[in-house]
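This document starts with one chain, in the form predicted alone, laid out as structure tokens.
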Amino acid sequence: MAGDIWAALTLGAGYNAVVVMLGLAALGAAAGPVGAFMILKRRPLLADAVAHATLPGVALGFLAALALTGDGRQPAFLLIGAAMTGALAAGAMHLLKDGERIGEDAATAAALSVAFGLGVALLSLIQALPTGGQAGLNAYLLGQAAAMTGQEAWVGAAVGGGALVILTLLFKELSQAAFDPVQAAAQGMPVRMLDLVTSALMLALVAAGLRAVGLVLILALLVTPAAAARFWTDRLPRLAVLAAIFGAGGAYLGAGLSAALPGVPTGALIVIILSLVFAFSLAFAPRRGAIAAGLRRLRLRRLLARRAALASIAAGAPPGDRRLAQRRGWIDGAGAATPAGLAAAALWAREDTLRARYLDNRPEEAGRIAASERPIWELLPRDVIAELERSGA
């Protein structure tokens, strides 16, 4: 097993399998980027109903194939039918979005909720048909790479590569217009026909990665790699180029691992290889992280306890926590200030006047300012310093 999968990993798996995992790839690196924009537009739910929008077409498609080819099972007619009725909800929520009658959650809801079912008693209509059944439809709602045919590979390869060039083609239109709006539209940008190529990004990465991954998870593959970039920057263009770099490397694993592992659904799959990524952004990212912010929170209330011992020290009372005050050497052993302690409340007093005096005018500053370990004199130019001094003179 493990030499199976190894080489699938190192593309020796035949043509076929390398095929797949590359064109999973490029769909991978295009889902990234596209999911941070609608994260940025707050509608990661707008990609999870237009997926499961998309059953009702793939039980259409498959009717269609069948009446007119005797084989319902004709990859082409399924995209095909799950791209109009993925669009046509997508539609639908715009408009009920744009009427300002219901919100956008509710919208997204009533879209998913009509379009699932409606999938689902397609399904079982066909399951009764004496044609085999829906067996293969299975494989659209939680994806099976290994079962794909290189042309397949190639149609996701495409729209994936397509994605990508009109996203760096609009990457600064599409950014001013998922950040503000308003601005843009002041600007004389086309704000709606920029919010209709996300959409219309997203449909098309959501139709070719059905196969793949399914309408189950597809989700996953477009807001998880952004979530997980976000822990890591927060400049768009880095965020986008790590969001490509999480997507692609999930979907080659995913698709490279199901390839070696027969009847391992391939999303499932994706959806754990991307999840331990975001696990692994949230618990280390050296800004945002969980571990860098609990010990950024530890950093600040030991600041702070060290400024309300002093604070008391130079006030002449006894400092709240006397053994921090001893370990420090501030206070001996009867609680009275040592001249160390003395020595160090009065430079404390000193910093702390100059800090307020600088927040009066800067207010803004206060979360760097305060939260910061280093006096101020070594945060704030000398010229600054020096006309705080002489505004208390």
Second form
Amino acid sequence: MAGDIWAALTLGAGYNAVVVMLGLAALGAAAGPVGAFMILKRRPLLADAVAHATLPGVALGFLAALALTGDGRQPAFLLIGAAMTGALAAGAMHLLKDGERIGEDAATAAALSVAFGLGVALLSLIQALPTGGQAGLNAYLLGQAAAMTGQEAWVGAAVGGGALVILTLLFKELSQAAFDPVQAAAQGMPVRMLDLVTSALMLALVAAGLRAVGLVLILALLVTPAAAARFWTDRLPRLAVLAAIFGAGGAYLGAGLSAALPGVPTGALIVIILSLVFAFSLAFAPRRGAIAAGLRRLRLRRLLARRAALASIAAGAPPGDRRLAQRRGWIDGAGAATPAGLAAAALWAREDTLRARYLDNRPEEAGRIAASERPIWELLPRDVIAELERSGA
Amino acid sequence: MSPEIRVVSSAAAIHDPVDAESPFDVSGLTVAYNQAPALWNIDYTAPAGALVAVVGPNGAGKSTFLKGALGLVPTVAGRAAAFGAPLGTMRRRIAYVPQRESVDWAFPATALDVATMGLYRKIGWLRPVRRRHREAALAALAELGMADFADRQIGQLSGGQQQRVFLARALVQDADLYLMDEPFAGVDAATERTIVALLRRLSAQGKTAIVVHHDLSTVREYFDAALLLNVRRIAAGPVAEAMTEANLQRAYGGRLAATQLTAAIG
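Next, give the form predicted together with its partner chain, keeping in mind that what was shown is the form predicted alone.
Okay, now the whole complex, with that chain kicking things off.
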């Protein structure tokens, strides 16, 4: 089986599987940055509601195809149906929210549950039909990449690629409107249109990815890559690129694994892979990751302990943390200050005075100056230090 | 308000020709968010090159006045003009500085990124941000004493520094009319001095600034003119004429302490 997985991941799983994997990778690459914008606008759940709202569309598409062609399982009908009810739900949420009678979260919850309930009811109805054959529709819930045809995969690749092109062309305007829509509108930026573009891209990605990833889990493809990328950077362009890479990688690996493990829904595999990426980022990202934050706290605690010990020595008192002072050679075995300890304490006293003087005038710098392990004369220009030395005289 | 004045102002909304001289001319501006109007039939014409304080109690509609004029909130009635043309056609000459609390400062952007956003409109669709644009934004940051913080993520800045980033974003637009919403709110003394110096510099260049301001005691020192609001227009004109005790009482009612009143009228 390991051989199968390896074969799948290295594009050796047959033409159809390869096309599906590449198509999903393109979808994932676009879903990452689109999800980043959804998160920055604080409405990631809009995507979830739209995804759930595609279900009645899928069912209606099936019924329409059944009536017109005699076979319900026509991907084009199902896709168009999904996009239509998804768009309807998005429009309903915009109207409910703009009415200002209920909040955006309540509007989202209402649209999601109503549409999904309707979809489940329609599916049960279809199942009861003599020509039922609902098996094909189950893939839309949890996703089954293997069930995708090459043609559907090409559609996915085209949607993903097109979304990436639009994102790149409008990136500057989209980021301004995401950060400060009111100021952007004051400058004459068509903020509502840009909002619509983001929603339309999201809807297109959801509709195109539905069959492979499943409507229950497609939210993960949109949101998790961006959430993971946020740990690695403070700049939106890098965030978008990183989210695209995570999204593409997660979708590619998920589709590859599901080709080798046909019993497992693709959506679930993609979610597992992306969750691992997220967990890794949460733990190991430099600066923003949990381990880095823990180390930073530990360093600060040690810094405070060292300064407290030196303050005691400077005041002629025994340091509270004797082990630390002894390890540093600041006090001898009897607890008396050594020459090195006295020198370090004198240096600390000078630094502490300068620090206090500087922060009296620049209180907003307290975080940078007070918590630095480097002495203040390495943090500030020489003339500022000279000025501080003089100001006490 | 006496009935005669109301008749005059609603007539002005319909018949007055656009004041070609004024950089900022609003008439009949009325905004209602819910049932009660937030702003009722406001006429105001700003003198060119003036620093104007928009003053009034909480909930008086000061921010709404700027947003309504800019078309950022739906208006019930009224029109706004800038430089003798409908304001909507003059956006390139107008810079708006929203309240600092209106954005999410955890946004993944640096001070320089935000200042550069002031140029996006001028750069235009489909065109990339070039080095000269970033240099212009950096110069605007430097003018506000923020050059050292250009590469810092905006959430890592103090409130005063964030306000300066907003002002740099407006400054880089090289506008002729500046609309600022509470730029002095919650900033440190150094930032307050920087903003005052910036306003004076803009005024000396013949530019006009309409500034929502909450500190009555500094209106006289910082501004040339004042517009006193409390849903309706209470008074407008040179600071000394508009900020009389009677007008302030009408705007604030009993909410103004005697000490604030003395500070305001000097």
